[in-house]
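Take a look at this one chain, the form predicted together with the partner chain, written out in structure tokens.
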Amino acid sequence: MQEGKRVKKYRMSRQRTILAYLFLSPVLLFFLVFFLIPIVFSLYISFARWDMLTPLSQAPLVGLKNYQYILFKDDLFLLTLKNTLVFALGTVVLNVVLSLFLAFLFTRSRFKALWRTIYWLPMVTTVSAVATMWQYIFKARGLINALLADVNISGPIWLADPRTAMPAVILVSVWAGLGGAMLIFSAGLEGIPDSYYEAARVDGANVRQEFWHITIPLLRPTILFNLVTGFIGGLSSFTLIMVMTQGGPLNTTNVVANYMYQVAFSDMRMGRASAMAFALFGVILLVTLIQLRVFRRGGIESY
């Protein structure tokens, strides 16, 4: 009797396991074909010299030469790496600070649906459209310079001036990402029980104290989420810069993703491009781990 039950239970759990893998099979197959194979493939060609036109089997292996080249000889790669970090850091920091601040205000306001709709608009706008819109705004006689002219400042040609191109691109990136980050922050803010704030108010806390002593500590997981996903997106960002500046002027806005695309599909140097992709992955991984580490030290165990 007891034995029979156990056998039955064992059979059921085995059945369930088979079923689980059956249900997961489309997903697993997908990750095999479009994730694992490409990773191995990329890793292989990062050690080879290959132009994509010849069969892969005829591509000569060159060992670590591609990595050596991009890390020690290719000044442009190092410059684009630096640009990528500047772009991501600028975008993420501004985005998180602004969106948190705005979300804090907006969850305590009337007309929530209205604010949400407006701030969300850039999120539903195709990135290449965003880039196009802003390109005109930054032109010599565009909106920004016209506004500056009203207060007697003669603005630069933003996207053609090596000093202003990067800040301009960062600004657009922040503008475009604000709504999404705000939405996630507002979901986090709604999750903080009202009673915490009420208790603070009974103790005579003002809004600023509420923000620093209740909102920020309780919102740490959400902040971490926005930081991590923001950095991953920012470090591999491509479209906005490709459309707005194509990496110019003088490569001041050229980022790794952009340069890699050029090396791969214009110069047909697949090996070198793959090595760049892995180098960038290394940077993303490092940045993510640092963030997780810092937040964990701060007492967040849920990650």
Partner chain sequence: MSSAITGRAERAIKTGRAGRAGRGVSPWGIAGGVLKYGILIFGAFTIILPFIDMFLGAVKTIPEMRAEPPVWISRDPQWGVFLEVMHLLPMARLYTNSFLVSISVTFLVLFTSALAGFVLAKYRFPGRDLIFGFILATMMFPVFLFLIPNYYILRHIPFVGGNDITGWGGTGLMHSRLSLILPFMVSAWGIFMLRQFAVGLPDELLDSARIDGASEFRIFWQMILPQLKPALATLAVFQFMGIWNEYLWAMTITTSAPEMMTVPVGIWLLRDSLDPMRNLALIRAATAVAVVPIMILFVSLQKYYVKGIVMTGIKG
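Just so we're on the same page, rigid core means the largest C-alpha set that superposes within 1.5 Å between forms. Just so you know, these numbers come straight off a predicted model, no measurement behind them. Numbering follows the first chain given and starts at 1. First, how it differs from the form predicted alone.
Superposition on the rigid core between these two forms places the CA atom of residue 60 less than 2 Å from its counterpart. With the core held fixed, residue 264 shows a CA shift below 2 Å between these two forms. After superposing the rigid core, the C-alpha of residue 243 moves by less than 2 Å between these two forms.
Moving on from the form predicted together with the partner chain, please list the structure of the form predicted alone.
Next up is only this chain, free of partner chains and other molecules.
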């Protein structure tokens, strides 16, 4: 009798498992076709010399030569890697600082829903549309230079000057991503119990002390999330720079994703472009692990 119950229970458990996999099969199939297979294919191509015009079966395997070339002989790749790190660091630092400040400011406002909507609008606008709009704003006779001319300041040609092109692109990237980070910080702030602030006020703490000794420590997981996702987005940025500057002037805004596109579809060197993609993945993974380690040392796990 007991044996029969066990067999029946086992069969029911097996049927539920099969049913669960059937429900998951569309997602698993999508993951396999559009994610796993392309990654494996790209990894194979990174060890080959393939121009996309010859059959893949005739593409010679060159081992690690593509990686050796981009890391030790391709000065432009190293320059774009440096530009990518500068762009990501500038974007993330400004984005986190400004979005945290605005979220802290507007969470206490009666019109916080309105402010969230206003700052969220760039997030629902396509990157190409945002880049095109700011191109006109940064023109020699654009809005910014017109405002500077009103106070007798001669503005530069922002996107054509090597000294101002990268700061201008970083500014646009921060503006476009401010709403998302601000919304996440707002959710984190609203999750902090008011009892902490009430106890601090009883002890005589002011707003600045509350912010540094209550808000920041309790927001560490949220800050980490915005830092990690911000760096991943910044290091893999492509569309914004492609539309605004095409990597110019003089490659001062050329990033790895943009250079990778040029190598793959202009130079027809798909093997080197794939090697660049995996090198960029390595950088993203390293930066993410460093951030996680730094925050864990600071006590994030205690929250």
